[in-house]
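First comes one chain, alone, set out as structure tokens in the form predicted alone.
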Amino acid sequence: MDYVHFNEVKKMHQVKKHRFLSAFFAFLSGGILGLLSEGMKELALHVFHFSFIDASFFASMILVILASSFTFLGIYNNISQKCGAGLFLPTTGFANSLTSAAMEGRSEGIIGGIGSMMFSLAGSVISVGFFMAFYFGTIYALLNLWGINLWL
């Protein structure tokens, strides 16, 4: 069988993916998730009298603890492939990424499997935070030395 057959016995067995669907579905979720988070802050706010800032730790926590429950018991997944990119906001695509990375190491014990593999992930990613920072960083800090104020 050649390459050109296989590609298009291939084509003919995809299934089709509707753009406009998915698009709408991951647009639907992530103000879902936005909206839900937003009501997390101001639960916190004004039922529990939290400070700004600590009511929008709490709804984050929230999110990392959701995302992460959902993930070990295996919901995430199912979720995830009808919302599309609507869940991999930061907070609960990092933590459904460190959950599934730490599942996968569990029967290796908690330092050699669960804490390797989930910072092997976690390694890059604040590693790249890390350079982005110290580049962004950089130029605000050169543009307010030349007298440029930006409101960052």
Partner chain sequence: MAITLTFKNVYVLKSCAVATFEETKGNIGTYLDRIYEDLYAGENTYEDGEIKMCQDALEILFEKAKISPKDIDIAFGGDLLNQIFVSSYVASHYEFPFLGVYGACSTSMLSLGLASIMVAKKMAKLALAYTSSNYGTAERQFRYPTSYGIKKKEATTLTVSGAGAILVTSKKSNIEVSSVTFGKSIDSKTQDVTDLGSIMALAAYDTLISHLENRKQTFEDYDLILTGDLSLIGLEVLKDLLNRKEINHLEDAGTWVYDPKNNKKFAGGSGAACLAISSFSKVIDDLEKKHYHHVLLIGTGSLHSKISALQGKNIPVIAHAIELKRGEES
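Whichever C-alpha set is largest while still superposing within 1.5 Å between the two forms counts as the rigid core. Keep in mind that this is a model prediction, so the values were computed, not measured. Positions refer to the first chain, counted from 1. What changes on going to the form predicted together with its partner chain:
- The two forms, fitted on the rigid core, differ between these two forms by less than 2 Å at the CA of F24.
- In the core-superposed comparison between these two forms, A101 has its Cα shifted by less than 2 Å.
- Once you line up the core between these two forms, the Cα of L121 ends up 2 Å or more from where it was.
Switching from the form predicted alone: structure of the form predicted together with its partner chain?
Keep in mind that what follows is only the chain, not its partners or any molecules around it.
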């Protein structure tokens, strides 16, 4: 088998990526999402009189609920195909990965299906979260012991 020739031919027919277009749509959708959550935050701050931290939680909660509902309705993957990283990187991508995996596991029951499969895609994000919290928490505690107080 002539792999050199094959690889040449294969390379010739590779679909060209529209990097600029993808980046543009990601920028646009990510920006709109940011604007939306900023609006939510302002709303929570000034209308509902939440504290600053609560208002941030409120905004990301709304995004998560929206992304999950869109996933449930089957619209999310059509939109995300266009938006790419604009929807994938923010918390919406995380919400979608949880919801889609849970929906997929529905047929296997609550424990073996929804419960264990929910984190099949998002699991690594959570694991990294745990480990980072542990390591940085340890460093923070040790520094505190030595009398160095880092107020983060």
